[in-house]
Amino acid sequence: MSVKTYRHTTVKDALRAVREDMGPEALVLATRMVAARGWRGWVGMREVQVTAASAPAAVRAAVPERRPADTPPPTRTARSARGGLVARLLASGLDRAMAERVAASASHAERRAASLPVLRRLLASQLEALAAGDEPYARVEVFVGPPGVGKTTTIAKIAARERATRGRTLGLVGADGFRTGAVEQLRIYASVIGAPFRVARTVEELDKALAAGRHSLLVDTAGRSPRDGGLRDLRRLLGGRRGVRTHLVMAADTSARTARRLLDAYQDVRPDRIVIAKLDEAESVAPLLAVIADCGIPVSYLTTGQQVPEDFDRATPAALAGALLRDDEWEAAVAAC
């Protein structure tokens, strides 16, 4: 069995590719993104590495034969339908683990159709202990993470869409001391949504405005360095409250690497929840839920863009697999495979 590398500016071209080179059984072992080549990887573009395998000899051979509906399908077959669908989530961005388990729950029919709908269903099953779905507010919402992940706005678009669609108020609390854009931009946005809002610049003034709070509040907190004082500062604060839930923002397009450190630094904040940003921005998920799965932190929250509060939706397991299965990946690696 021959291993061989291709590489092509769009999944599609990366499978046609394969499939022209070692046939239609040929098996994808893994796709990623990488620099591309020459000058235009000097720019930052990038392209997509296909790795695959020529299928062994007594699987090439094998013909599978036309029978009626009613008998069952041979096990080759069926291991050649499980063999495709494999390849095609693989393609869309998923890891192998997580394109194995889906391909496994999934019957006979649902592998040979593998629609959109059918695969988002097998995986959204497979996301559900990573999903807190629509759980009910803490008293204090905490929002963690390093700089321009998006705490500020992720925050605008939580009060804002509970406002628009329950008729609820949340509260807002600036804590981000450093910045001071990032206090009149959370001090607009709750005048818009007619939240209230209150700022702390020190650790003293924020355990005066949850006190002080009527409503559950959500905090903006610096992004600074996990080792920084503040932080520990807060940690502390935080600590011997009861009702406290902290988020740890990441963008969508972190890497595996850069999660995991963020994780260990992020460690002694103790966050229970993981919010992913800026979707929109990634060229896939994958590797950045992948780690998050490792850990076992639910994910609470998915932002998209910047419009307050459509760019926003609460992690169910249908939307961390929406993320996942993109409809235009899919499509494309459906179409050459």
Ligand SMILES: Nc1nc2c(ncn2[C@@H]2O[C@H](COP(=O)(O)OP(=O)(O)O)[C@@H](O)[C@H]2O)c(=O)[nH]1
Given for the second form:
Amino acid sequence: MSVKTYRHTTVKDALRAVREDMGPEALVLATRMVAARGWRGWVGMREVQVTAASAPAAVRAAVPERRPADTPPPTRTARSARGGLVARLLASGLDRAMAERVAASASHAERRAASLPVLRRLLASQLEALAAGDEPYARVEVFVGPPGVGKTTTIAKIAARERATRGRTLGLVGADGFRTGAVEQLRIYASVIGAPFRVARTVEELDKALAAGRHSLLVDTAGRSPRDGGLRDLRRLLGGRRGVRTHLVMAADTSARTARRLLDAYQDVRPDRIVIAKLDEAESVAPLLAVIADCGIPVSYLTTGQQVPEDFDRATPAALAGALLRDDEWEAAVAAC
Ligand SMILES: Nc1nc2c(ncn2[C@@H]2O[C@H](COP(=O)(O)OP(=O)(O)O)[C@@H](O)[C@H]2O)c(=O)[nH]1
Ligand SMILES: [Mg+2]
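Mind sharing the form predicted together with the ligand? What's above is the form predicted alone.
Time for the whole complex; same chain goes first.
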């Protein structure tokens, strides 16, 4: 079996080069966006790198296709439409397992058309279990995560959006322990939004704050290390309480390894949801989403910039698919094919 890589500026050119060199039976094994060679790479330009194999039988044995025993084997055109679809999904950052699943769920016509709306719909249906979507608020929504990841800003966005679009009031609680300055940012947001605000500096104060008022509460916590006392207190306080939902906020460009470490570090507070923050700064959210899919914790919100309240969305299946496909890059790839 011969395996080769091909680098071109578009997916279409790379796939054409594979077919010309290895014939129509060639199988695409991997597609990545990489830095362009020479000066083009130095100025940040990128190109598509396709790895393909020329021995289909051997490769197909390594990547088995699941199909019912009585289904006839796919024709050459069907195989190449599926391979092309997988290649394009890989080029937009999806991992191979997800790309294969999406391609397998597509009808022959969908594989051939492979327009952006069709792809978004197919991918969205694969992501349904991961999207918490438009669920009602719990009595207490707690946000935890490393410092600077976007907890306070996300809370302000949620409260401000609810106020502006539905006239609904959510209470804000600053439970940022002992750092005096830390709760001030939330206090300012609360006064601009017109939301009730309480500070809780001790476990007892937090206990009282959580019981007070009739509104659902968004609780901002200290962005400190999970090993220190603040989180231990929080865990103790929330452990026995009903109607509490805990969101772990992670940056969209978190590597798979760091994501697993964070999930491990915060496992004692048992996150029920994950907020994917700073999508605007991430090259690809695919590595983080693969870890989230593994641990099975649904995503509640996606944040996409610093503007309050504009830059965030509920994590619906369609919004997650859009984040994964990076619509702008996808448009370019489709236009070129
Ligand atoms: N680019 C970008 N910046 C964000 C986003 N969300 C928050 N930030 C910025 O990240 C910084 C830290 O946010 P903050 O909410 O204070 O983080 P916290 O320490 O987790 O509470 C601030 O400068 C925010 O404006 C986002 O979605 N995209
Ligand atoms: Mg904060």
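Numbering follows the first chain given and starts at 1. Just so we're on the same page, rigid core means the largest C-alpha set that superposes within 1.5 Å between forms. Fair warning: this is a prediction, and the values are worked out from it, not measured in the lab.
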Superpose on the rigid core, then tell me if the C-alpha of Asp13 is displaced by 2 angstroms or more between these two forms. yes
